[in-house]
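The form predicted alone is given below as one chain in structure tokens.
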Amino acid sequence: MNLLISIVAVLILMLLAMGMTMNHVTIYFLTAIAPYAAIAVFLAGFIRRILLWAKSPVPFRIPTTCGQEKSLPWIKSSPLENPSGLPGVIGRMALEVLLFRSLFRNTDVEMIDGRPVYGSASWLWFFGLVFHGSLLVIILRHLRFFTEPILPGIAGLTAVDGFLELAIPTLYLSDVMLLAAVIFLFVRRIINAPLRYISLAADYFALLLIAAIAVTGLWMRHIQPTDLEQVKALVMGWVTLSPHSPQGVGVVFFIHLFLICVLLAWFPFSKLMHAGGVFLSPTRNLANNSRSQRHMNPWNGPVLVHTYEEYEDEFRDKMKAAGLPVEKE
């Protein structure tokens, strides 16, 4: 039913952004108001996201480990897996979220005759690595519409993706990968029954609205080419703040933006913000330094103590009745 759904609520978007080509007043409320509107939710809402996990109180250090935490100098520690200072800690962040070293450290379990048995989840991470370092060099690549003359580094990125030159016109890797990438997850997410089990329609929904843009940038790339010079136009109208409606660009270049326009404003909503909360988990900024600084948690009210001195003149008597040992007698 969840897979269901999200297929329906894609479609619908697709339809949706169909029917918009239909006038010229909805065909500029695509092209020219809603690019800003998404771009405007996106932020607005990124920003409240991370200022809600910025203000949420962490009194104690809570780090993730699995390494021996800095203790004795003839004692080796593991800095990278239980950092004690800031170098340990931006280390640490540096592997997470560029290599998503967690993620290859990951097991997978399964019962086979009443018994797990644990195996590896590098596929997982893998195709995990494949499909956010894909989607980041094709948004690097997209920054070739946004300046003019295009950037030094963007043109020799999108010479780089496109070496193979596997066909006319030339077929980008990070296109390839990306779309596998996307199709791997979304099987897994199926023919895994735990996986299949907890999986809502938004974790279908975001796969399939990536797909959809995916598929959709490689047909008017390859299938029905799109004039890249009113494209060019449109968003170059957005950045000096003067948008218009392309002529030429066909159906399914509307269809692409309007997906992408939905994607950016649903994202700071959705799980996919975990782009952003990555930085702020306490689990992984955090320096496990709890040995070699004290950490009082502020709020905590005052707490009345009970000395042990204090115990045993308000019980001595009872403790030597009962054969127990005091200090005074």
The other form holds:
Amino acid sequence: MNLLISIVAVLILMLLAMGMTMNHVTIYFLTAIAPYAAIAVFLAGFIRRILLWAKSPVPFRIPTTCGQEKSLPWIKSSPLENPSGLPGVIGRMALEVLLFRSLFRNTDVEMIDGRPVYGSASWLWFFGLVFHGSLLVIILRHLRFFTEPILPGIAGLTAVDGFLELAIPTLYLSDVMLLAAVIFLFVRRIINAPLRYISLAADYFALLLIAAIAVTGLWMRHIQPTDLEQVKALVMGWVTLSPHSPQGVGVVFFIHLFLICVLLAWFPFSKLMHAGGVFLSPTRNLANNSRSQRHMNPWNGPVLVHTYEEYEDEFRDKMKAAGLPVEKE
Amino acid sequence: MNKNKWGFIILGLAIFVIGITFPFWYGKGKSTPPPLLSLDTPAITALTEKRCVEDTAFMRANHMKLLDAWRDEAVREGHRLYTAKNGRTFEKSLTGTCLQCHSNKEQFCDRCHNYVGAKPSCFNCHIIPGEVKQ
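Right, the form predicted alone is done; let's see the coordinates for the form predicted together with its partner chain.
Shown next: the complete complex, the earlier chain at its head.
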């Protein structure tokens, strides 16, 4: 059901984009207003979400510890698994953000001959890394439309990405790997029953939306080429704040563009915000220094304390009369 | 770390915003005109009907696929004649057909290819017209 909802949602968005290519007013909306609106919502929503997370109180140290804490000098500690200061935290965050280290630890349990057997299950880590890596390369490659003169380095990246020189125009490895990874991540949600049970419509929607963007992009490159000169003129029009409608770029381009606008505008309100959230996870970004530093809860109220000295002062006469020992005579 | 928290947040957000808006300030707001393709070659000037192998819109979008198909058909299958939609026939040859009219690679091919960052491999093998004379 959740799957059906998200398939229908993506199809409706694609039909909407196709419908919008019918007349000039909606084409103007699609090429001159929607991209700016989407990027504005994306930026503002992203910043708002980050500030909300940043304002959330984290009074105590709650890092997940995966190794020996730093203690006595002769006990070997593991600064990346259990960081005690800023350098360790930066190293740990870099491994997490760039290499998805915590996903790599994923294990699976299986019953073999009546006994539970644990083993490493790194497929999600592998395809997750492939997915994010190829997405990054694809976004960087698109800078050829967004910069004039083209940013140095993009040509080199593009050449490496297309080094197989298969077909004309060249098939990019990142495109193939992105599609393979999206298919894996999607099929994983479908065939794994426990995972299917916890999958929401928004989970499928994110994958299907990105898959639809990738397929329309590949379509424009390999099946129905679009006029790239018009596309670049359109993009340079956005960048120089003087947008104009492109001529003869075909319906697939408008679908591609509209789906990207939807993705950008939806991003800050979705689980895709893990892009910013990973940096603000208290279980990752805190140093485990609870033993070397005292962390006070900042909103503790003042506690009314009645010390023993005060108690004895108050009841000294009565204690003496009852024959109880007192510290001060 | 707590006292540095807002420093890190602001640093992170600044990197994010600058990264996302990078194309806006990279070109410094200067508008760059799309490339003008020069059709001013002796062979084109001499033509009565200025029409490429197919119509301009088709050629703009599909010339790379056409050339790819021509290469395969001519070199691998030996079919060397192409019949256009309007019935005219052409020899399937980059040097013998395309470059006879478009003899100005720098003012024609390169302008668009540089503008959109396309790196066709035609001239890895084919000779660039006029290059020998230079």
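Predicted, not measured: the structure shown is a model, and the values here were computed from it. Superpose the two forms; the largest set of C-alphas matching within 1.5 Å is the rigid core. Positions refer to the first chain, counted from 1.
Fitting the two forms on the rigid core leaves the C-alpha of H24 displaced by under 2 angstroms between the two forms. Annotation: Cα of L324 displaced by at least 2 Å between the two forms, core superposition. With the core held fixed, G119 shows a CA shift of 2 Å or greater between the two forms.
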